[in-house]
Amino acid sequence: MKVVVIGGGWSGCASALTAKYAGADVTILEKTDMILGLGNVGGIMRNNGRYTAAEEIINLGAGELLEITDKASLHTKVNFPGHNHASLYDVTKVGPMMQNLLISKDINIMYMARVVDVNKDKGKIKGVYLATGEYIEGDIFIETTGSTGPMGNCLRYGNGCSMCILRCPSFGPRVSISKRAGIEDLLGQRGDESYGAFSGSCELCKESLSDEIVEKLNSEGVVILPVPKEDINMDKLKVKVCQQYALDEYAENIILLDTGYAKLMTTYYPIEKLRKVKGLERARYVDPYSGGKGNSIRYLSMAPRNNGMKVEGLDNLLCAGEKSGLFVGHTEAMATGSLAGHNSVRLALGIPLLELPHNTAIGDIISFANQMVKTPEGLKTRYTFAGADYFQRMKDLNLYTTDNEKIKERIERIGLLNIYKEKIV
């Protein structure tokens, strides 16, 4: 039984690690010549409820995921506006990591593979063609190419090609595989109903930051530096994909975080402005290139599913992170993918797809964001474990907790304990 992955980030990872537990011979396909995409710019777990996500990912048996992210934190039990308990990860460090992972379990990974286009018979995907021209079959297909759109998108919908850390000019640009096979795309929106949304941070290199911010950033993981009033500006907060970041702290500070990089929580910020700020007077941006201008645009793309990860339409594709709803962070993809990945096999076999009950924090966000997705307000909203109007339903549903312990209970009353682990073919 042969599983295709298609994108290699945090999503795709997952999908790859759980298939392969269940049995599948599995290659993932990734368009760039690097794995995790942005969860090389990213860096942040187990903030608020994605804690608690967390230890459900690693008690449902795909704790090697977390395993890698735990191990390469700078920081551990971060506090910053709005968040608690961080971890904090070194982003130069996870990609070689799930790499080796990866191979250990002798998962092919494909790079600068770039799937442009499918080979479909009703409704069946039977094989995809990559932009060089090859062409690689599969029983089951998993899509998690994530919502970014092509070039293009970035320039109708942002400021331009920022130059991100997915370079597109280099390694092309992103396909919808859904769209490709007859399903149309599901986009978000923002609240005065314009597309798309604009990635939520930038990164700075420390060494061009003073020493005085780069020694409390290496020891605390947190700077926060109050943002000159003539600077502050509300409105952006409306346009970034992170919600949970969209607080008034965010407009007037300038808040770092120690991810390797100095990350900047916001969407982009203009270099002349930044440089006004004592200790930012040499300051520059690694990711985007393009940060004091703009940032990658996403929730471009999306596609229908059922709450088992299955594509609506489609017999043979799944699809995770956020090319399965409008969700947003690292933990969220591995949520979806760790279930995409398992429910691969099973769709293979013809056994009923794994639905996560809803007394699990994963089973209940991944049932409400397609619920809401449905309606028109809830393509303007963004679904995360680390804050907005999901942690507070994870609060309400009293979902939320760090008790490692009481977690575990959870996932052991339900019989799901390290049920990806188990080898179904």
Ligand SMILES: Cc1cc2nc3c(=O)[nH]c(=O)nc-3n(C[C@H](O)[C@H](O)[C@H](O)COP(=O)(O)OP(=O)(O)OC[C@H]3O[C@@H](n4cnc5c(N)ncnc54)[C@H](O)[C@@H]3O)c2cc1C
Given for the second form:
Amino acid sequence: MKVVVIGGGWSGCASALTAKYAGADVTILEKTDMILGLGNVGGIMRNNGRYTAAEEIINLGAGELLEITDKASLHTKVNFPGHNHASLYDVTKVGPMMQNLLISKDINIMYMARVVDVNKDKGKIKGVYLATGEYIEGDIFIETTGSTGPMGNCLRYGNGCSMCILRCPSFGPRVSISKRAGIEDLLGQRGDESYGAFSGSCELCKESLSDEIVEKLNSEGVVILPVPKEDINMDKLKVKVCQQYALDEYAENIILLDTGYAKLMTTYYPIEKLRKVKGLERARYVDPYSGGKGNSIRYLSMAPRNNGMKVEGLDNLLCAGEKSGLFVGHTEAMATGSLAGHNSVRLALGIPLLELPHNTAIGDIISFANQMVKTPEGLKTRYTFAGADYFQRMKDLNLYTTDNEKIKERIERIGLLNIYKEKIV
Ligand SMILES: Cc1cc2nc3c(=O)[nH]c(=O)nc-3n(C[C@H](O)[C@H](O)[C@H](O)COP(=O)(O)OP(=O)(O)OC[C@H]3O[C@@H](n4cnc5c(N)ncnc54)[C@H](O)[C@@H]3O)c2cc1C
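Return the form predicted together with the ligand of this protein as a structure block, the form predicted on its own having already been given.
Next comes the full complex, and the chain you just saw is listed first.
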């Protein structure tokens, strides 16, 4: 049985791993020359409700993913405005670590393999075409291409192309596979109903910051610098993808986190204003980010799906990560991806798909986001364990806890301990 995963971000890697555990032959098709997609930026894990979700992923049987991010963490138990007990992984280390894990599990990774079209017979995808003209067949396909559109979308909905980590000009634009297969995309909106959302952070070279800032970043993981009053821009909070960081503190201060680079927790920041701040006089963005002006635009293509992650209207396509809803985050991508991978084998065998129950944080966010995305208000919301409305819901439903034993008992009680490790074929 062959499972083809399209897109090698966190959700694609998680899908590949659990599809392999369940007994499939797995190939990942990745359009760039690097694994992990947006996992190569970011790095914040285990903040707020993500702690609970991470432990659920471990107990469901996909713990290798968290082993990587925990091992690559430069700082643990970090607190910063609105966020507690975060781990910050080194974004320069995780990609190769993940690649080694996938290879050790005998998962085939094809780089520079951009899917541009599908061959469909009735409701079933038979194979996909790569930009090179090559044709790849499979029994089940999982789309994990994220929601970042091509460069044209950054121009249309943002402040110019950000030259983000996915590097469209070099590797070609993202394609919505589900749309190529005839399923209309859902589009996320901003508060004012325009489409897309700015990524919520950019990255600065540590070498361009003052010694004092670098020392503090390296030892504590966080540096908070007040923004001069005349430069505070509250409006920018409304365009952020990451509603968990759309707090006043993030406009009133420059918040830097150590993720290998200095992660600047704002959508973009004009460089001449940035350089007015003490210690940032020489600040510059890491290539290829033009964080002084623009940023990547996301949430322009989600597939309608059920709670087992199968795309509605197609027999053999599943989806995960940003493609499967307005989910923000590495943990959210791992949580949805590991379920999609496991279910790919069930789908191939005609066994009912696994749906995680509501008394797990992962099960609840998957069904809650699905229900919400069908409403106009729901398209303006982002879903993350880390903050905003969904973290509040987690707390209200008593789903949030940092007690590892309690989380293990929760998964054990519903009979799903290490379910992803079970070989089905
Ligand atoms: C600047 C920034 C900072 C962030 N910071 C954090 C953070 O600190 N913590 C956190 O939890 N989250 C963070 N996020 C969000 C998080 O990175 C994403 O939500 C998550 O990683 C998305 O994973 P994904 O697998 O769904 O998609 P992606 O990571 O977008 O992966 C999609 C993959 O598919 C490939 N692909 C696309 N089209 C094709 C095609 N046609 N054929 C083949 N391959 C294709 C892409 O190259 C890419 O590798 C950040 C995001 C950004 C942009």
